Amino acid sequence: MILGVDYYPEHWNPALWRADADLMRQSHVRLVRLAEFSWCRLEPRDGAFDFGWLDEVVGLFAERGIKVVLCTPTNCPPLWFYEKYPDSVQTERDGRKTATGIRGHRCLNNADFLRYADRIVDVMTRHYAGNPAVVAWQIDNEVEANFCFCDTCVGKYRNRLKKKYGTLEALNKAYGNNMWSGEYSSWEQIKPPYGSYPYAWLNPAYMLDFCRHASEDMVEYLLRQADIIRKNCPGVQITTNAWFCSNLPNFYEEFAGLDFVSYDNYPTTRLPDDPEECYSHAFHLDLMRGVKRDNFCVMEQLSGGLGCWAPMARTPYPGMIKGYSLQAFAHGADTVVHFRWRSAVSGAEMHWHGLIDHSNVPGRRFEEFRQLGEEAKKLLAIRGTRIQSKVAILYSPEDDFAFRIQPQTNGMYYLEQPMLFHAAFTGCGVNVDVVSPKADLSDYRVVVAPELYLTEAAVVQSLYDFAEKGGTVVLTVRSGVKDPHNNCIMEPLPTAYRKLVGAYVEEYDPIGYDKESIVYSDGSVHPCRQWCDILHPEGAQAIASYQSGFYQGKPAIVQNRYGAGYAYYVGTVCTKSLYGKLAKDILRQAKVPFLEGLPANVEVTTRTGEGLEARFMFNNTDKVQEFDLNGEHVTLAAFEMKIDLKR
């Protein structure tokens, strides 16, 4: 497996570039990331390019046998550029031009950065061709979706629905506009959301269109410059580094026309206290390997306690470092490059710390990678493996830009659920795909489908015809609520999945921050919070009534026979014990196999290859956890993994 870190030789003194060249290699760092803020280094004028800086860089690495992702500079324009072109800056929502000084602020429609940002791509990408150190690009860093209101992206949203809709008419009805007089008679009326209105008291269904606009921009974006480093650069690979951003883009759209996913990766350094928080980031990295359904890259990964954006965070725990890497490379990571490899000594990010502090003195998480260096290494041997899968979890970017737009009560959110589920299962040892709705399923067994909230008829069909040849479908709170333009469907819930999970809601109550509960067929009885879905069954069978609330007896839980296979609905949300013992039942009954008696947050996953399987088992807490597992025991340390490599 291959380890890197994230390399800034702008920011230091040449003096220390060859001493941390020799370091990384000593360390077995095999990949370094350069450039993705160093435009105004590259282009220190208008027109004058300097490479020399980079180029001597770049070449101390290969000296080294150190490998190079470059990075297009365009997430940050020189201060040059924007004193020149002024109107290149994003609008803010209430008219205002976004005020520059820390990054992120073009606009990724105007037309004078896009003619700038194509030329420093196009100068860089024709400079670097041919050159065998430079083994992949990285496009822009961190693109969030476009929610820029000037007069540009105005126009453009306004011609893309004239595109989907073809008349008003057709738009009015869509969105509902005879609510609140909202009729448009002319497309000059279409406006983004301007003011400082929460989303929540707008149309949903034009809110979900502008969201859909905006991921739209970032990826017409990558793909423009993905076409000019195609062009100069043939063969090498290219990708962009995703994150859960506050203008989240669709990310199955955003690396459609990449060559692979990466994701910046920033587990917590504080151990929630409260144990049912879901803060293992295995679900993250499961949906990155996810969303091209192959091998990813890590492209920043924790280095230390996190500090810019909100006061400093704890420092990794011993063990972190080392540990955290490892369940990247067990989630389907093939590459996890360290952000960063000294902490700045300048700027807002100085207390983002990296490998190396400000002493510049190696200490004790450079240790640690060091010794992951080593680990790394070893794992070569497992490179190609891929992570195999029975049971996956549907995750929608459109249901996520729903919940985001229109809460549905008192601390639900969308990736919650997902989140439960797939803690759940690989609280079972078995490996869990993070997979689109519109993903073929044929390969699985198991198929969850966490609030389906907008229905598309082709998402049904497939779960239908899944369940129907012998797979298990399960649902829950919030499926079926609404169309694709994000209006409420009228007729009973779950609307179009009624017959598939044989029951519909006969009325539901969104307890928000009080609490009920519920018996399970055992016996058990689980507190519930947030949702309950009052259940009648047509054919399905209870295996979870409420037991408090004016519903108390009432059905929460169902299961039902679908064609050769089955289909549940979770009627409520739950703790982890409640969705531990139902994916025990659910995999017994899929005839899946699974790890009976895993300690709550021990994780063991398993990559496999030709004549290879590699087993992690990783212990994401800061206590000694013990346990057998067929007949053995194992002892594992705080966030240690261990790894069994069979042939």
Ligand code: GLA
The other form holds:
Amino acid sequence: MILGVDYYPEHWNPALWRADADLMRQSHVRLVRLAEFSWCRLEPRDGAFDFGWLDEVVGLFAERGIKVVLCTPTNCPPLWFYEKYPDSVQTERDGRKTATGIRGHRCLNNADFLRYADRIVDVMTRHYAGNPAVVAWQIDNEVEANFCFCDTCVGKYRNRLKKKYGTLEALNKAYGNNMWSGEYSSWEQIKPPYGSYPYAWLNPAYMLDFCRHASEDMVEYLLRQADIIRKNCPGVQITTNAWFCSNLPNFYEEFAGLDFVSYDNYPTTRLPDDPEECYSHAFHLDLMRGVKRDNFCVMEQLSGGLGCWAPMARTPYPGMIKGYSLQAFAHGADTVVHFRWRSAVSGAEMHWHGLIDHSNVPGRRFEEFRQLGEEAKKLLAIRGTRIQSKVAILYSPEDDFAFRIQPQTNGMYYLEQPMLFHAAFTGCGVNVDVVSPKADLSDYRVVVAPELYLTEAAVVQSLYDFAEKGGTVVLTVRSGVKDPHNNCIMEPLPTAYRKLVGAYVEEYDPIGYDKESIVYSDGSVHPCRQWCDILHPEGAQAIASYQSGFYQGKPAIVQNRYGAGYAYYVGTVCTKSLYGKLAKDILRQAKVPFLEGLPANVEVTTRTGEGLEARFMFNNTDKVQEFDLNGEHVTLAAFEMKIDLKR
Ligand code: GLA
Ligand code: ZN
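Now the other one: the form predicted together with this ligand, given that the block above is the form predicted alone.
All chains and molecules follow, beginning with the one already shown.
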């Protein structure tokens, strides 16, 4: 494992640089990320570039054997630029320009911004081309699929629709625009969602295309920079750092043209009081590995208590700094870069704590980081080893968009069911991949496909084929509901999946915050929430039925033989207890070996290399855990990671 830090030389007196670099070296830091917000120092005046300070810093690190990731600084153009080109600032839904003074204000399609961004990226990458200390480039910072409402962006959006639909007739038909007299008779009538209506009030087909457009725009922006970097630095590795923002992009498309995935990982420092809450970040880590089905990098990792725009949260509990970092490694991150070396003493983020506090006196957290450095050094040998999984969970950005556009019922959000299944399978000690519904499924034995809301023919086919050949598919509520345009399908649910699951939905009850209950096949009773599909089997077998509600006695979960495999349909949303049992029963039926006896929130993953297997056991709780596992007695301190190497 390569350990790194995010460092901001421009925030510190240069007198500190050397001491910082020395201390990094002593604490086994091998990588430093630099410069993502430093445009005003790299180009203090229009066309006048200054790389002197950055050269000095890169040089200090290089002398100490520390590599750097350089960033294109395009997240924050200097204020002289905005002064000259006020139109380059994003436009809000109400038509007003975003107020500058924070960061990320630029319109990604504005011609002046792009000209200046191209220029600094070009000059900077030519300046550092061939520098052996620079191992990768990060494009911009946490780029989002922003909704900019300026005329340029609107024009681009219309052009995309023209290209996609060809004619207004086709577009009107796809959106079902005869509703509320919404049919377009000219392209100019197509407007982005101006105003302040909740998105759920707008046509869901129109909104889905708008989300797709924002994501595609962002991808185009990334590729534009990637082209310049590749031209000037052939062969260099290029990435950008992703996070789960509200303007979510399609992660698969975001990284398709880049070399590796980077992710900003801030697990919670306060464990929730409600044991039903999924707080582990393992799901997100597995998802990031699944984006390119490859090992990835954590470009920002929790280092201290968080706070800045929000009130300050708890400081990491002893063991968290080290444990969470190793957890990322256990899920396929080969590099973990901690944000940030030292807490800023100025600016809005001064309370987002780094490894070293404002005092510049290394304390408890830094000591833990130093120990992590020792461990990371030992783990260098297993860098590049892979996670091989027999279980996959499908994550669909488009279904995520569609759920955000139209909340289904109180309390329901797209990611919860994937996370519940993930926690259940991880709790059985098996590796879990989180991959695209379009992924090749042939490596897996079990594929969980929660909430396949938008129905895509290729995905439907792939799941039927998978079961036909002996795989086990698990579907849930809200599957097959919409066509690819986000319109409802005039067939009983789960429409295209009806044959696969051997049942249809007679009626559904979106119970939101209310509770009902089910009885599982072993007689255990489990509360269910949010949603109840009343199932009508057509060949499938009920493995759980409702114990309450007017549908008492009706099937809630069914299992169906399909081809050489099986399909399950989980027609409600339950508590963790049910998913735990279901996961074990599914693994047994699919003949996937698993571990019995893991306590809740103890995670086991395995990385495999040539003649080498590393088993990671992580206690993601603040209590000591003691348990027996296949005859072995295990004790784990709070947030302890135990790594067993077998050669
Ligand atoms: C994000 C950003 C960082 C910083 C941190 C903490 O992850 O990428 O620049 O703002 O949040 O606030
Ligand atoms: Zn714009």
